[in-house]
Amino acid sequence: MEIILSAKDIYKTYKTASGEVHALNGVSADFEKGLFYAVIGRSGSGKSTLLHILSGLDRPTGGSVTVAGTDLSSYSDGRMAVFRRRHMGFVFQQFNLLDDYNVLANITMPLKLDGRKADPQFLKEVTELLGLADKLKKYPSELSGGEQQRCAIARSVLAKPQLIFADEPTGNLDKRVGEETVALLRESARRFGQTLIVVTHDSDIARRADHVIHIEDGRVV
């Protein structure tokens, strides 16, 4: 068992014009490497709120969260910038695309932010994966919801992160076309051994993971 992530009594607290809201009451999570983990609870129980402090984009108020054994704490913003961009991957709701720019620029964008290239035979494995091979020169308002979500997963996974985080992934999307998407996000992690961590509110969604974490009140139940 190896442990990618790990949150150890995590609290955030914001502060509001009406008081202090407490998103997160300690909450402790570890996470295995190539797992598919979903997060769930009801609207406003701090699910996002977690993944948000888990992948760094937010500070906890309390507590430590250490990926692959580096506490994200000691990073400054434009370390955690860089780090994030090397070891995460991220799909939300909204796909998040440039609209001005074609699918191949789009899913290669973070390595060409970090100064890579795509490596051209991975490339072609994901894009033939996720359906995507016939359309790298389309742009976004050609594309149907759907094919702009798997643009976002490969997106997510083309920079060989550790780990992938999901936002409500399928928030936009019909049933089918969601619980494909979660399907085609489990393959992509499971095959290229990264770690998913997926908020969601969807049952069936989370049935499919190999572990849940069900968050209320800020708490783990």
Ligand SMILES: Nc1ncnc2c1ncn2[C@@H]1O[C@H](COP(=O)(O)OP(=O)(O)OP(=O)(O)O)[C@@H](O)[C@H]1O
Contents of the next structure:
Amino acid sequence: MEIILSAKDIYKTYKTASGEVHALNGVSADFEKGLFYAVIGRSGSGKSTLLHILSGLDRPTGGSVTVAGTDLSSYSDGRMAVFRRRHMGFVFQQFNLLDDYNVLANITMPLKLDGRKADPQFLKEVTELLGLADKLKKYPSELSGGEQQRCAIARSVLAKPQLIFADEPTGNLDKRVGEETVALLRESARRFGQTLIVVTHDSDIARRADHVIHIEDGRVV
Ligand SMILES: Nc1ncnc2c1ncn2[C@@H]1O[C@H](COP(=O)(O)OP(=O)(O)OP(=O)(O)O)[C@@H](O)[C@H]1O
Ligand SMILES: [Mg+2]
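To complete the pair, please output the form predicted in complex with the named molecule; the form predicted on its own was given just before.
So here's everything in the complex, that chain up top.
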């Protein structure tokens, strides 16, 4: 087994006008290459905060995050942004597609920003797997919610990141489409050896994960 991502004793304290919020209180977790992890817990328990810290979008107040042997705290913000673009994919609840670009331009954007080109064979494979092959010329406003979500998933896997982070990716979808979408995400991750970390409220989705990480009051329980 190969540990791709490791969090050691993570603390995160937010300073707010009304005082400090201790969002994470000593979270440790190891993530193996190629496995699917579900992160569950009540609203406000610290799930999104944990995802932001694991993916280097935010920095912990204490503890360390190591990706493929590199401590993320050694990266400047600029290098962290480049590292994220190369090695991590993101799927968020609001899809974050660019309205003025068609599907093809949207899903290849992270590669383009990185000065890379999509491998045509892989592009074909991913868009066929996700049922987007005949929608590449369409604009996000012309797609259903499920199609937009699959577009966000295609974008997250195309750059072949080692890690895919998804924060309630099915929150805007009906239950059946949501489950199909996670199945697709999982299939992509399995075929391409990616580690998938998904925050979800859906217990049926969590049941399909290789491991479930339950967060309560900023701790793993
Ligand atoms: N930027 C911030 N500034 C201050 N407090 C924050 C900030 N982000 C989150 N918090 C607080 O940290 C705690 C954990 O929040 P977090 O967003 O991680 O929860 P969550 O488990 O993702 O909840 P949900 O299921 O509702 O999305 C909460 O008490 C929240 O109010
Ligand atoms: Mg959240």
